[in-house]
Every structure is written in structure tokens, then in C-alpha cells.
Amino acid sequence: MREPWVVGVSGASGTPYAAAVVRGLLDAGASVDLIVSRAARLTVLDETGRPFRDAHWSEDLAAWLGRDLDGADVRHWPAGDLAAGPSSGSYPARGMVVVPASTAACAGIAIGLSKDLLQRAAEVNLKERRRVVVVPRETPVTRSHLEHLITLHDAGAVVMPASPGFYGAGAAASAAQLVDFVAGKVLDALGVPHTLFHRWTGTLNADRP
């Protein structure tokens, strides 16, 4: 039985994180169900110069990820489709990642608003006690945002701010390496194997690339 990871992309800046997580899941042979919010489509266009259209999602996703999707097990669900598979707890899924997670998405999931499929799917995975990872990127944060993140934590979600580490590549780290570090931490939280970053070994220099 197909059990995908649901990946929700909200409208916060940080769509490269979403692309890196999806690539990592596909590289691990995982199935992916993708939900891109309305606001996220504008952010993808702004940050990549590429559109993301329902009618051409496969073509647009391949361009966004920079790879051919032949053989990849990916499904796309429009964010406005509240009758989609991931909207139901009976739909088989392994869990969900919201990356990047805007303050609006975090608030909607925390209070059970179900404004769109992204929020509904996240709420469903939480109530089914599946692994849910939320990757907020905005900073600084208000008290209300912190309270929503605490609510998500208490509901069982892993709250993982997009905070890259520098020990794998040092001061010369590229933007891609910093993105991959965050994506790798997300995959760690899901239990998905990857080689996206150099792991700390307890030594200062011996194992540095």
C-alpha cells in the first residue's frame, strides 16, 4: 500500500527548503504528496522565477527541483481541494512536513482552522498521531506566533525552525549547503536516510571535508 509523506509548502519565504526536502525524500525512494498553497505559488515565482500551476504541476515541479521526475512517485493536490485524499484520516500517509511554515499556516494548524488543504492535512496527521514536522522561517516572532508553536509542539508536532548549522562547511558554506542542512534535519526527524550534510563526530578537524 502506498504511504506517502505529505509535503505542504506555505507562503513564507524559504521555498528552497521545500525543494531540498522533496528531493531528499525522492532520493530515498519515498512517495510524496505535494500541496502548494496559493501564497506559496507567488513565493515560488518570486524566489525562483518559475510558476507553479495546477494544470502543469509535473512540468513545473521538475523545473523547480531541477530534475526529471520519471520514475518518481509524486502526487499533487490543489490547495483548494478539501475533498482530496490527505484531507481524511483514513487516507494512508506516513506523516507530513510543512516547509516553509508561515505564521498564518502555523496559526491555522494550531487552532484547527482548516482554511485550505495544507492546514487540514496537517491537522489530520496530528490527530492520527503521525509524525508532523513544521519548519517556521520568519523572524523575529511575536508572542502569538510563539504560542501557536507551543500549541503545535504540545499536539505532537516537531517544531524545527530553519536554522542552518555551519560546522559541516565552515565559514565558506554556500547557500545550497545551508539549505541542505535544514532539509537534512527535517529528514532526520522523519527517519529518512540522506547524505545532505556532514555529521558532527566530536572531532574538530579530522573528519571535515
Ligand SMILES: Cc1cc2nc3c(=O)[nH]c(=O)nc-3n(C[C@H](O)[C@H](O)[C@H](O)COP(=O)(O)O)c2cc1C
Given for the second form:
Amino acid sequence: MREPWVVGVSGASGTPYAAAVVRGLLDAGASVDLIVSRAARLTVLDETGRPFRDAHWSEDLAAWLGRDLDGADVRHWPAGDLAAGPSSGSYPARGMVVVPASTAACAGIAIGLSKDLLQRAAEVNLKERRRVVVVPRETPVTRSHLEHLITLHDAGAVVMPASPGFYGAGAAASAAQLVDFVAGKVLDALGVPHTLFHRWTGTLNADRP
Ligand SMILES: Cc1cc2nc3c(=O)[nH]c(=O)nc-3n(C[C@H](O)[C@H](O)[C@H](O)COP(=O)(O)O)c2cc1C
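Pass me the form predicted in complex with the named molecule as well; I've looked at the form predicted alone already.
Shown next: the complete complex, the earlier chain at its head.
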């Protein structure tokens, strides 16, 4: 039985994080069900210079990921499709990642708003007690956002702010390495193997030969 990871992309800055997570899942041979919110179409356009269109999702996703999708088990659901597979707990899914997660998406998921398929699918995966990872991207934050993150934590989600570490790659870390660090932490939380970053070895950079 196909059992995908649902990847929800909401309209926060950080579409490279989403691309790195999807690439990592596909590289590990996992199945992916993709949901891109209406607002995320603006961030994708702004950050990649390319549109994301429901009618051309495969072509647009390939451009966004920077690779062809031949052999990749990836399926796309329009964010407005509230009858889509991931809207139901009986639809087989391993769990979900919301990356990046806007303050609005965090709020909607925390209070069970289900204003679109992304929010509904996140609520479904939480209620089914599946792995849910939420990657918020906003700074500074309001008290209400912090409260929504606590609600998500208490509901069982792993709250993983887009907060890359500089160890491993060191001060010369490229933007791509910092993106991969966050994506790798997401994959760790899902239990999906990857080689996106160098793991801490217990030796400081300065002490390495
Ligand atoms: C270019 C752009 C960048 C944005 N960046 C952020 C951001 O980093 N964090 C955030 O919480 N919202 C950000 N927003 C605002 C969200 O897109 C907005 O709150 C939207 O309602 C989120 O809807 P969604 O959660 O359904 O995707 C940004 C909007 C635009 C147009």
C-alpha cells in the first residue's frame, strides 16, 4: 500500500526548505503528497522566479526542485480540494511536514480551522497520532504565535523552527548548506535517512587536524 509523507507548503518565506525536504524524501525512495497553499504560490514566485500552477504542477515542481521527476512517487493535491485524499484520516499517510509554516498556518492548525487542505491534512495527521513536523518561519514573533506553537507541541507535533546550525560547515557555510541543515533535521524527525549535513562528532572545528 502506498503510504506517502504529506508535505504542506504554506506562504512563509523559505520555499528552498520545502524543496530540500521534498528532494530528501524522494532521494530516500519515499512517496510524497504535495499541498501548496494559495499564499505559497506568491512565495514560490518571489523566491524562485517561477509560478506554481495546479494545472502544470509536475513541470513547475520539477523546475522548483531543479531536477526531473522521472521515477519519483510524488502526487499533488490542490489546496482548495477539501475532498482530496489527505483530508481524511482513512487515507493512508505516514505523517506530514508543514514547511515552511506561516504564522497563519500555525494558527489555523492549532485551532483546527481547516480553512484549506493543508490545514485540514495537518489536523487529520495530528488526530491520527501520526508524525507531524511544523517548520515555522517568522521573526520576531507575537505572543499568540508562541501560544499556537505550544498548542501544536502539546497536540504531538514536532515544532522545528527554520533555525540552521553553523557547526559542521562552519562559518563558510553556504546558503544551500544551511537550507540542507534544516531539511536534514526534518528528515531526522521523520526517521528518513539522508546525508544532508555532517553530524556532530564531538570534536570542535578548531581542534580538527
Ligand atoms: C513574499 C511573502 C513572504 C511572506 N513571508 C512570510 C513569513 O516568512 N512568515 C509568515 O508567517 N508569513 C509570511 N507571509 C504572509 C503569509 O503568506 C500570509 O499570512 C498568508 O495568509 C499565509 O497563508 P497560508 O498559511 O494559507 O499559506 C509572506 C507573504 C508574502 C507575500
